[in-house]
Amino acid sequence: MESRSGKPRLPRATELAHRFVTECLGPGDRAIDATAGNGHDTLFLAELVGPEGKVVAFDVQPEAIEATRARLEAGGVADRVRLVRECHSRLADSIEGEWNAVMFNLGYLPGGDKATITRPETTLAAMEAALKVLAPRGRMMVVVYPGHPGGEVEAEMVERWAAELDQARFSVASYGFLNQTNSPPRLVVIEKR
């Protein structure tokens, strides 16, 4: 990544989110955005897996919904796209088979209501269905957000659960900035083995 001034710099969690699944996701390939927000995950993940591949993208909120519409459609991808208006602890009510790859980016929606955020109990959920339907070798990316009410709580919720896993089944790691005010996110990687 670089800076303004052109240098390089450390990427930010959802940067190094995106850096991850490019390493896991191509043409053909199928994706789950658990928290599809404004569409800017959707996008990516629609945009890698290309014409061939499907992307299912959960979100609870209907504005979150029509923003994510909007932005798959001006990017010429929404026909590969299944937009589910339900909350992501309902995932394994949405899909089968393997997927490549599920991204979460948690907290609220950026210019919504910040009283409507994620709850550790169906992020927890969520990510126990994600597991059981990720492919070998593909990779869920949590993006957490303790710096808002309720954030700190669900970060270290998600951090403990993820830190729990089988080693013999799954790889997990953890990146964040250790010295940054105002608790920025960090990322939770999980890789199916």
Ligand SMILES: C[S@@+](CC[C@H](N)C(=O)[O-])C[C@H]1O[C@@H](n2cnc3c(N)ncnc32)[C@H](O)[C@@H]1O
Contents of the next structure:
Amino acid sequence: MESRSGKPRLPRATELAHRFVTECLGPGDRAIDATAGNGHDTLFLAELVGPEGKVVAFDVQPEAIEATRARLEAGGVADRVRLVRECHSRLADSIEGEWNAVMFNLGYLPGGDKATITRPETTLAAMEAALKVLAPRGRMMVVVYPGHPGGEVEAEMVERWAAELDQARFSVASYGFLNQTNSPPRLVVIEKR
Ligand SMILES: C[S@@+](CC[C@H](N)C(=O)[O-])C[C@H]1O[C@@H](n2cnc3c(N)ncnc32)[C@H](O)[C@@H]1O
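Let me have the form predicted together with the ligand next, following on from the form predicted on its own.
In what comes next, the whole complex appears, and the chain from above leads the way.
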């Protein structure tokens, strides 16, 4: 997050998501990665929860599951992660109990098939399922990509849905750059009260 001058620059949506998760997730906690992809977020979560913690990561693509597995093994943290090749809308079938953090990083697998993208209907079902299992003071991150084909519709759906959550039960915030022409990713954060 440093610029060439050595001074910090404003964080990107994905960096900010990590920062917010770092504040709510620690050793022994439990986290869900709803879009494993190349495993960067899964590895990040697995390192934060430590050997006593647990992470479950979902992806529909076998390549993503294998890339994530390889990254976790290289990082020596595969033992605390369960990889599920399943649509995240079926999240409730694979998990139980309360979870301290949930990450969604929507869109397509970088370097992979751009036709396999997250879709508004299944994303909505997955976010609703994840909210139900979020622990008090647990946080859910949703990074949306309005610059991708189909991403603008999905981003608007996520933001509209999040804006309507009951404020007595959830705090909801959104972050993004206002003056960039290339529609950079935005972050929606939901914290359970
Ligand atoms: C932007 S990538 C995720 C990046 C990942 N978090 C990382 O750190 O590398 C989005 C991923 O969502 C996956 N995906 C798309 N639809 C899905 C669904 N219905 N359920 C679960 N994963 C899905 C894609 O296969 C892709 O790997």
